[in-house]
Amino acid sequence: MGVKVVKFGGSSLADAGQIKKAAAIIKSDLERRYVVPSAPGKRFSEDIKVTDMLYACYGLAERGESFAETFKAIQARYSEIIKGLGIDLSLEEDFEEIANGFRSRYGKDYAASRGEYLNGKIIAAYLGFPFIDAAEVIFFHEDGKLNKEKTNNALRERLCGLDNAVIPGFYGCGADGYVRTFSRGGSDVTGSIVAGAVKASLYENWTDVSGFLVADPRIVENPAVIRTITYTELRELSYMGASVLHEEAIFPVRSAGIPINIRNTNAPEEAGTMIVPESSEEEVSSYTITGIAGKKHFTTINIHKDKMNSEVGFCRDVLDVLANNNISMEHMPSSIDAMTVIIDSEQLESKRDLILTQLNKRVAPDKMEVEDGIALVAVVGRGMFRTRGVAARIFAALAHARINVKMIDQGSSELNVIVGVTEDDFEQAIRCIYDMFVNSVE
């Protein structure tokens, strides 16, 4: 029998509805083992989530002010779930412990993760299942990156003999003892590193949507779902903007050859989205493409100096001002007398002067021109090597579509193509491009 790692999300577990959603899941495969909860998230849109109630809260104690009311608003949160559950399950010790915590400035990491330990407890409450605390197994070094060889270990030991086990997502333990957290969304994180450490057949994420969607629904309407996408090709969406799934999440199961399987909590028999390491022929999209993401807020440097390409080390120059000042590039498309350099905008700002001056200074160019308000939009498709006229597509419907392109770069792979677009663009460079190689498809 497999060993599945099955990770729920915060809009997952926001209610004892929800709650019961996730445990009829597990209870369905006897294969789901080993779960991973977040904290409760919202209820409806105007709600809260618990652990922005538990910063709030955290930030009233630091300010030596009282937390009392949000403190309490937050235990009758949990009274709520526990009470919808209908469990003999007290947590009066547990929020004794922690408003001490707080009192005391354990630290905004275990103002937050208290979110997840509390509604980990609860479901293993629920589900009969032994609870294991994050800290206990989940470690760090003191640079604050994760502590792979000891967390593995750890969960190894720890989990060896138990058939199911409940262990908090988005927190683990410093190297100096205290509660130390993942950024935002670290609840996937956790999960794919359990998966990894217990060499899981599969990862299963539950969330709110089915499965990952080839563009954006707030720009397109009822984008198609991607049914299987590579690990490579969910790099490249999620490094764009496509936000499914924690970016660190991919690499614990990565390495392993793990598959993580998207799914829907309110619509379990939809099949979700299956991310591989890599995928045969029958399973390339039928779209040509895999997905279309894109950010906003980017400035490109454009420098153009006569026989650039001649000058030994221009480029290496070029770079060399940007790290100098800790500037990260994003892209850097050339042609014989000119190259163009892409930066974040926020990057920039401060040291816009600076890194001009030090430009010209640097490699003389004969010319240097600065473009603010720029969009990256990429088209991403593993069928896309196979296919010919692919940018030419792309190209057309921009064209139809008025967009005038500011650049392209296409990667050695052929898996992805970059193009920029001013900001005012964004959304209709996102659309057109949909439907020249979706809507035209169906």
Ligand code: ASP
The other form holds:
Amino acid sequence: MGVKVVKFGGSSLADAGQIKKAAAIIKSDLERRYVVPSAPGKRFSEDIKVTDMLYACYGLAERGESFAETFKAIQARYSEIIKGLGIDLSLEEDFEEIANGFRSRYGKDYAASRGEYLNGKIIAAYLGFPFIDAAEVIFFHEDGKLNKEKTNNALRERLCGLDNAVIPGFYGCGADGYVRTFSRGGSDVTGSIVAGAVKASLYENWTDVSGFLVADPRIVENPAVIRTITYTELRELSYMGASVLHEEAIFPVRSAGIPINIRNTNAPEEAGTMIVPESSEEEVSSYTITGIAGKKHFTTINIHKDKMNSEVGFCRDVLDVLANNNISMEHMPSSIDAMTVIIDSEQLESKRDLILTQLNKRVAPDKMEVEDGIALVAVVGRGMFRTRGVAARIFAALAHARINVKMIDQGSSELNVIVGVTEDDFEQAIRCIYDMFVNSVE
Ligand code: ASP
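The form predicted alone done, now the form predicted together with ligand ASP:
What follows is the entire complex, opening with the chain shown before.
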């Protein structure tokens, strides 16, 4: 029998009704042994996540203002859940301890972590599973990075004798003994760490969408769900703006070769998206591509100089100027007498004049042009590898939509094609590529 680690996000545990759904999912499969819950999230769109309430409440405490009212509202969220679940559990002592922690300034990480801590206690009581405080099994180094060895040892030791357990997400114990959290959305990371430590057969990440979508639903109407995606493809798409999973959640399971299944708590019958290692034999999507993502707000600097190509160290000098100003560049297409660097506009903003002056001095170009308002669109898919005609179809789609392509970049891995277009053409570019690859197949 395999071991599954199941993480439930905030919207999946926002109230008693949602927790009941999650519990039914857990109980329906004996392999779902270890549960990692988030704090209660939003019950409706204008609602406030408990984590945000805790940050706000601690802010008041820190400023020496009264935090009683916000604290009561947090207590009320949990009381309502306990009542709705019909369990016999009192969190009174916990709340007293937390209020003291606020007064004693245990830190905002401590404050935020209580969302998961309390929810974990409730869910453990409801399921009848043992509760393990994450501060006893997840450890950080002094620099804030995860102490992998200590964490893995502690998790293995605590879990090896337990058929089931609830381990709250998002936090652990810092090197100074105080509670530390991951960055926002960090329960995904906890789930991944637990799955890696127990060598799970699967890490299920339950959320409120049925997996990763081929394109952003705000741009493409009702896009198809990605059935299988590799870790590398996911990194490419996430970097270009697609988000469902915390970026750091990939690493602990990836190195252990454990797949992640993104599932929908509100539609458990749907298979969701499987995130698999590269070597996996999974068939590629019938669409050839796996997904399309993109970002706006890039700036291009075009640097022209006759015979640039034969000038040894030219590119290095350009990159040096950027590096010295702590600017990272995204792409660098070039020709014989010109090269272009594409940079996130925000990074460049305050340093623009300085960079141009330094470039002038360092490489003495014949001409330099700066263009703002560039968007990048990434078409990602392992199915592109050695498939003829993918690029042709992308550019045919763009040409047909009368979109001018300002830049093209394809890595030698043949995993993605990146095109630069103007921001005005961004949405249309994504739509026409989606139509070309997805709608033409259906
Ligand atoms: N509750 C935390 C947050 O809202 C962590 C999580 O839900 O993953 O960011």
